[in-house]
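In structure tokens, one chain follows: the form predicted on its own.
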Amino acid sequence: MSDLLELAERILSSATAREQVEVYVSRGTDTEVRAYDGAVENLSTAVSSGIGIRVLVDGAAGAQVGTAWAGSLDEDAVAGALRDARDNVRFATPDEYVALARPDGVAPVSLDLSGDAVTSTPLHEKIAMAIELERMVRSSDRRIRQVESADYSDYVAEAAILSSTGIRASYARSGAYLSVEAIANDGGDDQTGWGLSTGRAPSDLDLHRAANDAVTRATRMLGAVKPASMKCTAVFDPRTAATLFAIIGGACSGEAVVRGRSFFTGRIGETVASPLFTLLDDPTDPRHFSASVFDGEGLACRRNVLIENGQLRSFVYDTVSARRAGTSSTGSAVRGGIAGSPSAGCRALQLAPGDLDQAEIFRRVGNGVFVESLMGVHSGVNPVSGDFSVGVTGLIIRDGQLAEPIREVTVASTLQRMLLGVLHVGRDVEWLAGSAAGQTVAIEGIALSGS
């Protein structure tokens, strides 16, 4: 890490009196193993490094920012990126709200988000995990006719963000994942199911859980039919609920709000959800796999309550969106790697857990539908109007128990109605890779469009 900091400091020392400079430098290693038919089908280990540079120059009409990046820390590549960033300033549109982040006095929390186990675990053990995962799925049930993929992957990453405005941030993280897709067949009917296990290190992973998850999801969908259309209560499993939370979190982005691209615009203080619904973005919670000490601008991450007991409390901001809104950054800048510029977004969403397990939620719902997968989310959800219409697969809930599987179904509502219609929140929190954790959630008044 020290060499990354030294490199960033050298670049900052070259800034002229007219410039403000931000340097984002990163380095990481990724390993991916895919098993098929008891052997390694694909194996890759990649080492990457790179740098992103932003140069800001103030002018009468506002600041201009030039950006550039290089996928190498070679001296010539770094010098070229700095030169290109300076050159690109000339082509940037002046903007009175554009600025680099400045220290805001919030102290970073102490988090241990990386471990030596990812790098110290021998490659042959990682390969063995992928092969064993495939074997377990293939041998678990006679109806499993194929394993589409059985993967082990991990990463270690470190990064530093420094700027001439006083930002000095560095962090490291690691992760390990198992995923498997099983294909079940019975009487010519093929159905698929995904199994997952996530952790900070290989020792955190659970082969049995991933395998059983995939097999259960594939086999219980055999014989799925298109049901009759109805209006009912939908119970979303933790993974599909996490997708819903991510959509809601996107609507809480200060960037979306100030541009009028959120159905939450102008609604701070209003009741927007059920009293059971408390949603927060908390990158300081180490249980979340997207936890971080610093945001994408180098400010300390912090816990932000978005919706509390159904009431809309706040949005998340980076420096620029906060200036547009006349407020301060919430330490919520995210960026898509060295080539991306920071923007406001949620990093580690979680819904406050309820006190019910999934079986009890089924019992209380009585009759409805259990949503196990969502399709067409990007095209079927409008974050401005709140319209929600997506394809689903799952199972009917009848008399408090899971019954026949269903497919070729669309569920429709609006995000506004869905939030207000939350009936039950589970305690079965799953810490998933991505921007949101999930748990079982029951929502009433969902239109199910079938036959």
Contents of the next structure:
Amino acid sequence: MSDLLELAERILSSATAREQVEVYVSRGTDTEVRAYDGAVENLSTAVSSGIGIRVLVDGAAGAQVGTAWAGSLDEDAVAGALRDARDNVRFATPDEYVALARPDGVAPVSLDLSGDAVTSTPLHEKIAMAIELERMVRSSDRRIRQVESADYSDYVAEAAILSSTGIRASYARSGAYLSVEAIANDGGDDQTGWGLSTGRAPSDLDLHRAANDAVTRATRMLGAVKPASMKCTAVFDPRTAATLFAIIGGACSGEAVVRGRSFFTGRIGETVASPLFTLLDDPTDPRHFSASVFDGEGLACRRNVLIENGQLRSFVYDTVSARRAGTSSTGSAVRGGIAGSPSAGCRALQLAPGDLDQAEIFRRVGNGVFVESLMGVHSGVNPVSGDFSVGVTGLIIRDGQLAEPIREVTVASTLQRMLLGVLHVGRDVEWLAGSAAGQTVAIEGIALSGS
Amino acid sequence: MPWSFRYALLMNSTLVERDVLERVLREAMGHGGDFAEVFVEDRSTSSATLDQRRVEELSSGRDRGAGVRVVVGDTTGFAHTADLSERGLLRAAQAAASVARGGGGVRAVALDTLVERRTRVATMPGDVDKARKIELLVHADDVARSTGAAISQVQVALGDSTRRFVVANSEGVYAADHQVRTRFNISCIATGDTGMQTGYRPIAGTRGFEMLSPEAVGEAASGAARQAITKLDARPAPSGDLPVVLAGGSGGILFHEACGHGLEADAILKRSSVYAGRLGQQVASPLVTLVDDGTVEGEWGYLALDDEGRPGSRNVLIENGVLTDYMWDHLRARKEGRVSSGNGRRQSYQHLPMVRMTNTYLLEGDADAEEIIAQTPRGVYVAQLGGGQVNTATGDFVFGMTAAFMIENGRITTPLRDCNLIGNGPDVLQRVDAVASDFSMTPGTCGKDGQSVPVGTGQATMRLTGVTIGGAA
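Please give the other form, namely the form predicted in complex with its partner chain, since only the form predicted on its own has been shown so far.
And the full complex, kicking off with our chain again.
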């Protein structure tokens, strides 16, 4: 880490009196193993590093910003990036709201997000996990005819964000994942199911859970049919619910809001959801796989309440979107690696758990559909208009119980209506790999398109 | 410095010397590998965004490194590094070779004569003054706003990349390409009594900046603006099975999703595709002839050489409805004792190559587009499709309609709100009952197993007898 900090400090010290400079520098090691037919199909190992530089120049009409990045920390690559960033500054439109983050006095929480075990676990043990995962899935049920992929992967990374405006943030993190996709067949059409397990170290991973998830999901879809179109209550499982929460979180991005690209724009204080719906973004909760001490601009991450008992409470902001909105950053800058500039977003969403288990939700719903996977989320959800239409697979719920599997159907509504239509919230929180945890939720008034 | 001179200078600077590549390959094969490959890449990218008439920021990026893979039996070892020194490359070769446990037999690798290609470009994007790029963005914004007063937001982006690579393998392949890609896209939001609606148009090609004439950019801008304005009058899409007429161009994504992915040899060899074992069978309506073609110069999915050094080629996948072949990369082709079809692609040196599409299109037919609409009493006309997704094992796919209208009594009527279509690949291929002759292509980005590559899709106006429309009405 010390050499990363030195490099960043050296770049900052080269800033001229007119310039403000931010440096984001990172380095990491990745391992990926894919097993197939009892052997290693692919084994990848890599060490990578990179730097992202933003240069700001203040003027009478506001600040201009230019950015550049390089996928290595070689002296010439770093010098080239700094030169490009400086050159790019000249072309930006001066903007009074553009600024780098400044320390805001919020103390970072203490989180241990790095497991030494990722580095100390011998490679052959990681390989063995991938092979065992594949074996478990293949041997668990005679109807599993193929394992399309069985992967173990992990990473360790360290990164620092420093700026001439006083930001000094650095952190280390690690992660390990298992994922597996099974194909089942019992004479008719193939069906697929996938399972996963995530943690900070190999020992956190649960082979049985990943394998069982894939097998259960693939086999219970066998014989799936296309049902008739209907209006019904949909029960989303924790994984698909997490996807919904991430979409809602996207609409709470201060950046989308100030740009008028969220259906929540101008609605703070209004009732936008069922009273059962309380949504937080809390990267300081270590149970989140995506927990983080610092945001993408080096400010401390903090707990933000977005929707409370159905009422829209607040949005999340990075520095620039906060200035545009006349407020302060909520420590919610996210950035897509070295090449990405910060923007406002959620990283650890959680819906306040209800008190029902999944079986009880099925009983209360009585008749409806259970949604187990979503397809076409990127093409079927419009965060500006709120239009929602995605492909799903799942099972019919009849008389409070899971019944026959269904496929080739879409569920449609608008996000606005769906939020108000939340009938039940489960207590079965699953901590997933993405930006949201999930639990079972039931939503009424969904249009199911089938035959 | 005149551009021609600078260009020549760039081409002549070798990423890694031939003898170094040979030594790296020898090291990679030193533990008994069956095949080794080193892929060295140097990519420069730049982008500019204009949002609400503000130039938000210009960004430049540079990524340079090498990936080494070693294949032993059915196992592939892979390592990548940003260190292009001989020491760095040898270290990557050793890491990749760790999957090989055999004795250290030293096998010299002799590379063939270098095969060198480069994208034909009139104006290198890097030689265009940044101020001129911004003028073009502003021009697009002006055109979009002048299209209608309802246009409340305009976002325009411009990007280009120059990607040089050298690939060498233990079978002697030694090839280099210099690819130039340029893209432009515009998103508009129109605001009315019914809320906000969006419109989008891309222009993208394996070409230089000459592609982005003010006329072309202006046409895209007014198209995106009109699309958003039109949708202000949209009503919720219907729900259920209806005949669908797909306008020429972006409908090609249907074939990319509905069957293209299922014809990639990696899915075939793992028997995880509905099309495995079906060569020679009638899998589609006789009107369907599907081609994947890396040779369409200038298109977004064009490649003179694929990322394994094979020339891009034209491969007929389905001919008059009969499945004729799959798409192959080196690894899968080698397993089957045949040659790659030029479909081995990778996002960057940090990724393993796999079977990917290039430009995938349906050959045009001889029907008349207007006639097809006129002969559809009730259905949906899809003017633009957004993204899609497929499960290759089941063949189930979805794709988004981003500009669609009702067809009533043979005429295009009310615009429809965005929604997804859903179907099953093998099923929908049988449902093609008319193909017109107004062929065109659309650029897109294809994601698979975490890797994104540029692809083209294309088709002429065509009709499907029934597809499930996922509307809420």
